[in-house]
Amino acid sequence: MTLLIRTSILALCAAASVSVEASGRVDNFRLLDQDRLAHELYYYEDASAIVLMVQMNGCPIVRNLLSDFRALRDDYAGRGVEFAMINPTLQDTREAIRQEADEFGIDVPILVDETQLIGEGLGIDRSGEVFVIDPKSWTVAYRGPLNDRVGYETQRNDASEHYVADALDRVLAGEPVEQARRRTQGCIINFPERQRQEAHAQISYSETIAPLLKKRCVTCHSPGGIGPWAMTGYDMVRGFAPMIREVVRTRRMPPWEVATDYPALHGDRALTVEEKRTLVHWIEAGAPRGDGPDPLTEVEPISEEWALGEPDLVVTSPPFTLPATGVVDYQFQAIPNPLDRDVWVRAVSIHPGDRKVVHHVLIGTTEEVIPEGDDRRFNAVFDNYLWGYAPGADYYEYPEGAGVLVRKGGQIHLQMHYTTYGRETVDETRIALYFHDEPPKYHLRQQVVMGTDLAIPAGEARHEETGYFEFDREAEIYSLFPHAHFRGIATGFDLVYPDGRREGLLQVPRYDFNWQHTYTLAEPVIVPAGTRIVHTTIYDNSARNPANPDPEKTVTWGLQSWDEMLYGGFFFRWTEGTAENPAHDDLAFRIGQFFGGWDDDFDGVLQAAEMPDRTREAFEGGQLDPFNVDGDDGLSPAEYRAFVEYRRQQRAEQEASAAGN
């Protein structure tokens, strides 16, 4: 898999249930292309017009277009116009998509409409018509056929006009298309709910909005919620309507934006294609309130009791005073372990002080006490992570037979993140720990997939790191959480066989920093040893990502938001390895942590341009000789590690020496 992500265009309806063609103006919305890669309209609003062809497979006006298609953008490139597909069709699936792109020579992106909302907002009705976006005003300045070459049954040498082309100068020098609609000779395309309209009249609020929304949106809009508005009834609903629609049509909520044909995950919040159907139609044919009782108007607030019951342990985060606006750093908080006795904890659960701001929670321990303005506060999470809250998921129960060791003392760590809500407010968040009873069989663990040496480039829009975490023993896998900052906008984790086989395991093709997830599988993946996991996110360091702190910066890795990670944790097991024989070996572990973030070649060996600065300048004065056993550019894993121990007996060494004078 490669992930890279091409945010790009399109356009929709206006008013509910108004086509554009009737309402002139083009909405915002996200659709995925046939690589799974997410693509935003508004993203292209300093662009100069978008055009979009609908496509369809096996039409043969299309096929016979594409050649003056790609000469038109090449004609236009280097004068801000975007180019893109959309299919819009029932019978087309993305695999079959992506074929016809790899068969025919598509290359630009082609944004599956599964849902047809995009295709009904825009009254396709024919394959091969192609619109002209001015995004200025973000209306349609032209839609009809491409040029007069092809018809049905005809087909000619040269084309006599350039309808798209005329269109596109007409734009670009700020004038009027002077016949801004044509008809279009191409492909029927079915759209069954264009037919069904009265039928959307007659959903019902009571048996399927409702309900619905109880299944997929309550969690967080409830009251006393992180959602900015409770669902508490019909009258809520109607009033926030247009917002749904926006909100599903953009994809921006549900907040859990993952590609449906990778491994089942537990705990999935994503609409369903029909889900996505029936709330919109819906919603466009006037939010009707029908006959029947109100289920929404049962939802309670958030509930504070513990739903595993009476925890072992629960303690409480030191007050945090939330201004009423403004960005929130990450706060890095300890709290002191008031254990006196080791314990394996078997599950966590976490009830925030204020609901509302708080975005998530990640949760570990030290066995040393960490001062307030230590730099290790900031990595200390992870030094014995235990899990990592959002809204919507208030515990996490592990694997049956599977805990994680908590030594006595210490400290309990916790990175928050918050978010402010427009009134000020003080958050004291309770963490609850359950306790095995007796030593569990499995010693779960959390690994990470890092790479340090990021440096991404000023004003590039599509930048992508890649790294990974070489197995040396078979494993199973229970869970993913990708995490970048302000530029990261897609990621992914897929798992490269010892035979060289590739498999897809988790992608998220529209990262959101503001939604950080821990994607559980719903059927845990064993893997044999010489296993690798890659990891690989994309950034967009361009002034057209809103969300960019510094578009002219070159960023580098850095714990802070406006730095960047390159940072893909999971949680797994040895499968060979109990709580009394770990099978663990601690070295390989923290190497592999970070070896397969410099590897940039993928050849499981570190040459001197990929190792970091004092390493690299140690290789070059000769001073490795002695560890790169087989001569050759590079160090090896082993290599490597026989170099770390020769460094950490070094310092040893020093100590005792300094401690003897």
Ligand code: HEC
Second form
Amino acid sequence: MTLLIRTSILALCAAASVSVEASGRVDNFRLLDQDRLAHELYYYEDASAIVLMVQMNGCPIVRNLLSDFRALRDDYAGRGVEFAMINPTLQDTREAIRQEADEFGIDVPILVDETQLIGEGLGIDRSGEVFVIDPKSWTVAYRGPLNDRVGYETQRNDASEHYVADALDRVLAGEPVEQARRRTQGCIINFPERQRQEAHAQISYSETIAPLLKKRCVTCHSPGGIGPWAMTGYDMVRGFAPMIREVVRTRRMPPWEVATDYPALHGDRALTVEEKRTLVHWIEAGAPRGDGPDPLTEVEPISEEWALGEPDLVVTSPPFTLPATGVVDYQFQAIPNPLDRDVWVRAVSIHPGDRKVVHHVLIGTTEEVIPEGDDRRFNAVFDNYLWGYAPGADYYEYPEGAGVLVRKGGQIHLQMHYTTYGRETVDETRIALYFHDEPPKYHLRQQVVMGTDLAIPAGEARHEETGYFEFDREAEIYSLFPHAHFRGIATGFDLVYPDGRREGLLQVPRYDFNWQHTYTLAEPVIVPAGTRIVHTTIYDNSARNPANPDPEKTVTWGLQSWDEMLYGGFFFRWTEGTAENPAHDDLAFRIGQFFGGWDDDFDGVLQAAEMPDRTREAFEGGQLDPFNVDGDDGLSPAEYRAFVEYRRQQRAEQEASAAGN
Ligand code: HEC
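Structure of the form predicted in complex with the ligand, please, following the form predicted alone?
Below is the entire complex, every chain and molecule, led by the chain shown above.
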């Protein structure tokens, strides 16, 4: 036993010290830049080289080198070299870095290493140092100054030595760099943890590490949970330690990436900066067991009791057989609604049949029965949306006094996302609904910001689509559900108040199609009439996006995962509305859903170029002139609404006369 532990600690030490100093290899990492876009090092696998300069606000050497850095970037960008900076300082906040970038015209990503873990691994010591990384071997081909132009209190007009350019020429030619390491003159960066390796070996597994894993990971990494391995004790954790280090450094686990200086969320899963440091330092110190009991051996199995008590209705999804391996398309299932009366739902709960495979479930209802094979099945859950389940959140109770009305008959729709785990299995997921005894005070509503006219050019790595919904009366917002497909990489919501003030509501710097999270605000937000909720998603349609099914294709709106969506769902209520007196203008509501997606310049008027084809033709042909009351170059929501009402009326008359014939 002792021997076993000792050898594995040795193995770990070797793995953990895979820092640049030891073996020359750079481990993968993912960091957010000054604009909160996520960058993963190994994403740039096909680059011919990666140039990373250490940046620190207020360091004169870095500032003086910026023009040389830009010139170098312009010289080599066409040859497949990627350029970025990294800021591993304790003192520079993202906001301060963004300001420095604006002030000094830094137009490359500055990766913010707030935990200092990446800087420690790279052995960074001074700002101004430049790393030339060769992605073919993930080794550092050169580290040192950019050139010999700038030193402490010395600066010349021209450099006589161009170290980084020379190193790049060598790497591009597939040759080794003659002098791979040079001393950098720059500002010393404080890495306090670097001197604390002995203290890291004293971090207590029993009192610190195991409780941390229990709090942040065990909901999924338990026997029968969705995590592929269970944290059942020290031996498991020790075995997976190098992998834990990797998933923390690459921000893959826990699967929750939300900007922290935004309104707080319920059930936030993120590791704090301090927790990340503790976990990785403990692993890098050899993941010592130390003394004390092992809290992970007493993890309780997930209860199969309904946490909210006896449900009013339980329905079960049709049995679905998953193969042992491979990717399973989303399943769109429909269950006949067995109720013979209308009900107000107050809570929803789910028990996946096989927790290891159920990655998410979205639930909604339709009054209509949509037959199998009908394309409308893809979107049916959103017609009268109830909730979205993801592992670790087994139920959702609506806000006090609020409910969703489910009419009798029709169907209960499920969108199921399954992942395989190496063994065939059959899933039958149970959905429990809880009803209000009396109609609730408030009608909980779901609305969506939709951009149905999106077009993501083939090959584009950073394409942004945005749209809004304007509240026509005061509203209280509860939760947010951003949704995109394989190409979505970042997403978020902002509020723009009637006075023009803009406030962030949610930012997800790394969207992952596999995790369809509903983000519930810890404190609901009340917004006055005229406020817009703005939803923005960034898409990566390049070949570098490993999830991209076809980088050659310009992608447009569609329900299938290989098409795309700009889809920002949210739950809210009208503050004046009650269940009896809903204070709800349904036609305006339906128009609002599309209007803010079409209105590309956000000016509140649909100009011809922004209109859907048929409307544009009518507008340009003059048929819409009677509706364009103010005679300007487009239609306001009220004008558009009058036109829709007219068209509806016309259609009704046609139908009536057809019926009369
Ligand atoms: C919400 C559920 C959930 C939580 C919470 C969670 N994991 Fe995971 N974990 C998964 C799933 C599912 C996978 C399989 C890969 C995937 O689907 O992304 C996984 C995979 C992993 C892997 C294997 C890496 C791989 O994909 O090969 C490691 C290591 C890991 N998790 C560590 C952690 C740690 C450490 C924590 C807590 C800090 C954590 N996880 C929290 C669900 C979770």
